[in-house]
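To begin, one chain is listed below as structure tokens, in the form predicted alone.
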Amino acid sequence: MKGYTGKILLVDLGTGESEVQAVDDAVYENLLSGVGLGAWYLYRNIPAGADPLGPDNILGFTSGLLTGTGSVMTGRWMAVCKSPLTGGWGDSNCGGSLAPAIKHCGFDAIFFRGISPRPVYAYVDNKGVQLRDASACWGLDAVESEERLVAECWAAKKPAVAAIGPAAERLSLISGISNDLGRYAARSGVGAVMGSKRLKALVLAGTKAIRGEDPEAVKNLSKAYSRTMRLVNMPAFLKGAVLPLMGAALGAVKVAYSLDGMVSAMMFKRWGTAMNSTYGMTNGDAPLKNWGGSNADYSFKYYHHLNPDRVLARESRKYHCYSCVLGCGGVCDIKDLGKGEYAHTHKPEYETIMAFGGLMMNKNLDSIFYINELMNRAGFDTISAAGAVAFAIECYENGILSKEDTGGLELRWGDSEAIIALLRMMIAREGLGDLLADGVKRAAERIGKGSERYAVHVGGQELPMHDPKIDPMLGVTYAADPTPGRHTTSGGLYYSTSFLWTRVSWLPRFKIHPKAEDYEPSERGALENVAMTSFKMLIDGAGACYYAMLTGVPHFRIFEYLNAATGWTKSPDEYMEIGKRIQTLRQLFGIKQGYDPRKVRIHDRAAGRPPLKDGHNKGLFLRTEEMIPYYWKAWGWDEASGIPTEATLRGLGLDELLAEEAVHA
């Protein structure tokens, strides 16, 4: 076996029919599995102009090529579809236990088209797929649904479940898909697509074996990485209170330099992503007050409220996704919060802590724990939901929304009770909550009155909690990636820890240089962005973890892993070509669906227009519009339109891979 099964499962929810389709080895050799396989199938089978919430859209669940082969840090799965939020390519990445379960059923991916006449869940095991009645689960939250379906379907083994909550059932365009009781594929509006199909859940109970070509070689690579990870630990005497000082010191450095990715791994092992909640405040990474404020507004004396040691104080046990040797997650006890509904929650991630903390000037960490579970159960993307609330607060503050508009709520910065009340309105799609449940772009279009100046998004998707003003490469990625507003694809920090230049022949050696150089449009910057993005596409095709990627190729030896699992003998350059192919195919999908890259522009606040007058990012601004043509040209796309050229398609072999259109009637 080559690590992949060579088969996909196709399910038509409208007719109830299903089909197993063999996939040629050439597809895997050119695109891997995961996001690459998903982009290949969706491009060929979703007709141009398809309604994202209609029967022609296809929702796919894909596993990575390395998942289940004995490799570590390779337990990620992806939801793929046409995004109802942006109108272009949509994907969302998630950990948990679902990725190997897809392959245990004998498939590399499962694709759903059509709309079921009634709520159903798909049960898949070694024998195939059954569409079962989900009426008893419809209306339950995502956690309740998973618990009920696990109990109902547990036979030879505990099944893995991906489920949606009420937000997706009500077609919120900022809803996601839950796995493992609160791990989320949250972005791109993938939950709304699942809800539109009346597919409440996917339950996987297969027991088929997964093997790679050279399991001994895979095992040796895993042992080496695991050994390194065990040795990397944050000194016990360093507490969370030191993180703002570390962030300030990092932010004060005026030169860019490469850094061993195991430094960040130490912090992730101790605190998880919560470590950035104060670290990111002082180095300029964290957006504050709906992107209109700075760390001067959220003063140093407030930092103890979001100290990651306070997050760990509630952690009852560590949480590891499948095949993870890092363990950045955790399960936390929240029985004492007085809300009466929930006893436990997944440890809130940095994105959630900052989104419901600094973005709306909220210092109440207990409220963030509660909100985290509320959002996980309802099925909201916490980044987008928080962006919607921060937008509403600023509209209220500036007289655009009245107390009558808010249903009597006094929306003030830092008022956690009002924030929770507004989130409940969004879950129920009541009043103002109905407007906000589809994101800030659509809310601003309906509210008008100049509210768009407070609607921070790119291409319809709210921005994550990472300010591109300190990382221009990230700013280009926000605006120019086929999934706009995505922080996990590429950035200058990621590139500096990747050490790709040590393995890829067409990359110049990384040199220490003034940070100011990164703000200048250049071929060098574009080439580095293409390299980092191509590498991330490779990571997503393999099913590998973003945090493994951040440790760099000297440690996480993905090129060697892929050769060992498949029996291929590809060079790093050839694997990077696969990454280029996947990214170009994602871009092609959006073009086919009418997504115009020229019209996507990063919000003025995120770009520093006008620049902030105080705080760490004072005076910084991005020249993103000037950088993007360099970026497109470096891909081999037309530098004026972002459309891949015919020569590039031929050079990547995509003309042959996409030669036969297979659109279903």
Contents of the next structure:
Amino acid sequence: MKGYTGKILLVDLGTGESEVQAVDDAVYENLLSGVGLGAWYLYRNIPAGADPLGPDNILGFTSGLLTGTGSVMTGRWMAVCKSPLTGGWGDSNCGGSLAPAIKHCGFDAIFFRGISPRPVYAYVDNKGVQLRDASACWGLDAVESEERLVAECWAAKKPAVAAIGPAAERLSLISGISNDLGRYAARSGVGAVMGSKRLKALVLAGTKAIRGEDPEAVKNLSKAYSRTMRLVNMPAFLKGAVLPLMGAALGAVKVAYSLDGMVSAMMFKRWGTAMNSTYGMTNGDAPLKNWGGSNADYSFKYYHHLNPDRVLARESRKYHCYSCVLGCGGVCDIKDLGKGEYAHTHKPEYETIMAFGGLMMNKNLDSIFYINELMNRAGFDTISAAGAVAFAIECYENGILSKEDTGGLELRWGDSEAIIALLRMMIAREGLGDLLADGVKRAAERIGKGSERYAVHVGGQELPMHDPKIDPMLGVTYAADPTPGRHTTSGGLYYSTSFLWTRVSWLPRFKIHPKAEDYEPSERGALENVAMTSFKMLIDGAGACYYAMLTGVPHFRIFEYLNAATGWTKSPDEYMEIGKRIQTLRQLFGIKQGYDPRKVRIHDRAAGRPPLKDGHNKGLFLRTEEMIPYYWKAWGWDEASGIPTEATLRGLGLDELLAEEAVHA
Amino acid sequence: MPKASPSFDYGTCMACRACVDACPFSCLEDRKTGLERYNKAFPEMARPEKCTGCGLCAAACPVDAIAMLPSPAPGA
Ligand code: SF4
Ligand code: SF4
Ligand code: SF4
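Requested next: the structure of the form predicted together with its partner chain (the form predicted alone having been shown above).
And the full complex, kicking off with our chain again.
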């Protein structure tokens, strides 16, 4: 076995029929598994112009090529579909326990088309798939659903479950898919697609073996990585309170430099992504007050509220996704919060802490813990849900929304009780909550009155908690990636720790340079973005974690891992070509579906139009529109339209791969 | 009683739970805490009566932290 199973499961929820299809080796050799396999299947099988919430859309659950082969940090799965938020390519990455479970059933991916006449869940084991009645689960939250289905379906092996909550059942376009009791594939509106299919859950109970070509070689790479991971530890005397100072000091440096990626692992090991909750305020990363404010508004005297040590105070144990040796997650006790209805929650991510903290000027950390569980159970993407609440607060503060519109709620910055009340309205789709449940773009279209200036999104997707004004490459990615508004694809910071230039022949050596250079549109910047994005596509094809990616290729030896697992002898350059192919296919998918990259613009607030008047990012602005043509050209896409050229498609062999003959049933 | 059962070297184990997932009978659980400063949850045998001694958990461990040792005699 070459790490992959070579099979996909296709389920038509409309007819109840299913089919197992063999996939040619050429597909894996050219696109890996995971996102590449998903893009390959969806491009060929979703008709142009398909309604994202209609029967023609296909929802795929993909595993990773390295998942289960003895590799570490490779337990990530992806949900793929046409995005109802953007109308283009949709994907969302998630950890937990689902990725190996897909392969234990004997498949690299499971694809659902059609719409079930009644709520169902799909139960898959070694024998195949059954669609089972889910009426008893419909209406339950995502965590309750998973617990119930595990109890109902646990025969020999405890099944892995992906489930949706009420938000997705009610087709909220900002809903996601949960597994492992609240780990989320949250972005791109993937939950709404699952809800539209009336597919409450996917329950996986297979026990088939997963094997790579050379398990010993794979394990040797894992052992070396694990040894280093064990050795990197934050000194105990460095407390969370020093992080804002570190952020301020590093944020003041005017040159771009590269740091060993294990430094980030060290911080994630202790705090998880919560390490950025105050660090990110002083280095300009965090968008505050719905992107209109700065760290002058959310001032130093409030930082202790979001100190990551305070986040850790609730952590009763660490949480690791499958095969992870870092363990950025945690299980937190919250029995004392709210009415005591929830015993635990996953440790809130930085995105959630900042989105429900700084973005809406909320200083109440306990409320963030509570909201985290409320959102995980309802099934909302916390980034987008927070974006919608911050938008509503700013509309209210500026007289665009009245107390009548809000159902009597006083929506003020930082009022955690009002925030929770509004979220409950979004879950129930009541009043204003109904508008907000489909994200800020649609809410602003319906509210009008100039509210669009407070609707911070790109191409329909709410922006994550990373201000591109300190990272212009990230700004290009926000606007020009096939999944706009995505912070996990590429950026200058990630590139600087990747050390890709030590392995890839066509990359110039990284030189320390003035940061100001990164704000100039250039071929160098575009090339580095292409490299970083291609690397990320490999990570997503392999099923690896983005925090493994951040440790860089000297540590996380993905090229060697892939060769050991598959028996291939590809060079780093050949792998990077695979990354380019996957990204070009994601772009091509959007083009086929009528997504026009030229119409997607970065939001003025994210670009610094006008620039902020105070705080770390004072005076900074981006020239993203001028950078994008360089970026498109560097991919071999038309620099005016973003459409991949014929020559590029031929050069990447995509013309052949997308022909039907690649599959034999 | 199987001939062998897994024994964990917690000095090498990374708490990655690949073994927990690999067991076809879900004999193992990641629930052993308090072993180190991060309070990670390490695997341990939770359902010994289901263990067949198949060794799949040991084969799945990325860092070879599991040894399959002869099971103690019944009543030992
Ligand atoms: S680093 Fe965090 S997100 Fe990544 S695999 Fe490990 S626990 Fe999951
Ligand atoms: S030896 Fe087999 S049955 Fe026993 S715990 Fe390991 S995998 Fe499970
Ligand atoms: S697979 Fe190995 S390293 Fe991972 S938890 Fe089990 S014993 Fe520990």
